[in-house]
2 protein chains.
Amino acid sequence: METLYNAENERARCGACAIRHRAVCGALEREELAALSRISHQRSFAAGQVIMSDQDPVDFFANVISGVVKLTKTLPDGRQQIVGLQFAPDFLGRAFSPAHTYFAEAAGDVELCCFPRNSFEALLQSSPGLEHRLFEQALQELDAAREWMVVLGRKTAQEKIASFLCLIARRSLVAPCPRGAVSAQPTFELPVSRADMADFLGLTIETVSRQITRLRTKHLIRLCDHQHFMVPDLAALNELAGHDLPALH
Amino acid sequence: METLYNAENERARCGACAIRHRAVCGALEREELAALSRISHQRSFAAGQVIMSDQDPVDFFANVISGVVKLTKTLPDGRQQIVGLQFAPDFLGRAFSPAHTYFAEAAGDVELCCFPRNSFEALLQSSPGLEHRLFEQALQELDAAREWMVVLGRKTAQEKIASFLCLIARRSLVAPCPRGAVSAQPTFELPVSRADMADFLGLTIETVSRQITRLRTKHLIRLCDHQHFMVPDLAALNELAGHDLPALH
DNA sequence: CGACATGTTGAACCTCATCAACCGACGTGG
DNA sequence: CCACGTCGGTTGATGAGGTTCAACATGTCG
């Protein structure tokens, strides 16, 4: 399935890219895009696979085409914290420094569009628009990271879970309910395991599980299966999450 | 006092600036610097004063010349989280967006070098080096924010305090011990109150206080007074903080 | 001097982590 | 085919770490 897709894209690769206009490459002129097309190549990663490590220098950048990438940090004794989740069409990689301070792992199956570091940085030199776009994304990630610091530092387990579900409802695409039950409410897909949710929220798996069932018994969410949920009243969930604004980002 | 200082600087302002080469303006050419000098002006803020608010648009950027600025976010019910501490020569303000998602407040007395938003953004257009420098700082802030997410999500109160003290030991200048006791060990100054430490670490004031005394009874730190402390063995403190690396940033 | 702000200490309570058992889905191999 | 182990998720019982409420100490300012 991927091979067919790749073959399809082989000729006018970037032009046909689904995330093209939303991704950083949207900043590129026609001929710059052609240059990028020449140096880029797609790669697939299976769930759990390490994409970038903090151990050895990373020699490429990437755009997320599909799937979710988690950025993790680990303490010497093994405690782990997810410091970022990257969805399509986010850009992956730390500009100006091949050394990373975190891991990038595939949360589920992931498709990336990869660019060799050297070629990409050369392109970066010649295209101020591209650097500007990367800057913008970095600022957005900074905003998101700070937003999440509030979640980690000041919210209860219940609020953390609610915040996470709201985040998913904002960022993840609506998925059809696999049970086949037709419903008026949109159904969302949890792109990560319970363990990942715990690592993202600074909780344990058990607490995550308990708080989810608590939200369920409060009828603030409905579960189709372990990975799919519906939100009858998004405003109510938002309020429980402690969001004053109905929607941001 | 400020007026005298300002008058003094009126002629060769930026050239004589103490933080010039370390701040973002270090990226500027001679004549760009002259342009910046023309639009910049110093402002002082007393402890606790709001510098930028998330309520109304901010019409200026600034460099921190001295003092510490805290970036705070507040939940609807009043819970607060500090999402960043800016020291000299950090840059203050969100490029490309006059709307802020956080407050900037003076932690102690603060001196800023302010630039009107419009003029500065014009300068930004014409000087790619300046934008690059801002980008670099944004990436560093992002790294710092993510580093802090680990502290908030996964560390114990004790480790949080140790992490904070290590942060101060890295970033704050060494201060002479006000008690006058000459000592072989360097003395650091806590630039924020206990309440601010609590808001930065996701704790309560009481816990902060207790953990500090615990570190003191363990002889990992020594207190001159409430704002000044010494670290007999920085490596030990670092280890307690959960830093595998002796020093980063 | 008393009022106030900032910081410390004590006691009781509560949230969440820990340890453990259990459940269903899945794959494997006898 | 079913027993078996494994993996991801749920649920229960218990306890520790941190919050909460309260009192107290110290320093500053009117």
Second form
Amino acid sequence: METLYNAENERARCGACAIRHRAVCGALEREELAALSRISHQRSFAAGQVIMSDQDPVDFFANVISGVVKLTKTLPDGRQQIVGLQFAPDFLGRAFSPAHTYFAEAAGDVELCCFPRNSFEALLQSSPGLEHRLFEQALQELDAAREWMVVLGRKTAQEKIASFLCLIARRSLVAPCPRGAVSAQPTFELPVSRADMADFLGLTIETVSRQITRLRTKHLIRLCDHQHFMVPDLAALNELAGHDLPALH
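May I ask for the structure of the form predicted on its own now, the form predicted in complex with a further copy of the same chain having been displayed?
FYI, this one's just the chain on its own, none of its partners or other molecules.
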């Protein structure tokens, strides 16, 4: 009787998760979900805190519940390059790999649902649905990386900034403007600094600031404050970025 009660509690906990249906665990059957819940635990990371290091062995994987994770690649001479941003419900880590290929840091306050490596990989081998969902997400990340190659290699500075802001608008939760301002227009918090934007886009900080000012002058964006952006016309910003509008939905 106690075992049944615990299993029901575990399923209920995962069933109440806001990201479950979009995360890799959304493909699990009831008993598989209970098994995953038994090995999972939530962890919070403050802004700037290291989540995974490319110098440490892999000991856990995670779903991003909230916040943004910044992925960085370290070169042999110590230089670093931001190679990606992960949002809810992205999967953090690479299954069946003995080492991390990147450095993961909390861009802001981050909440993760973590799974010990050995237990998760064992469950992955016995759960075709979970394995398939993880494969699908890996292919989506590959497609996104290829699209970002086009942004970096072919687009102008203004198109790069517009593409980046469209990416954040698409992936971030829409939040109200600070200080009590109310608006039905898309509003989001920029999860990284201007310096990180420049690094991610292959631009200088000065160019990033200049292009943001130009987008404001064109009334394509508004700033609620230094980090909170409002987009009066998302379709127009998307067009400037050179994206197909359905990609934002």
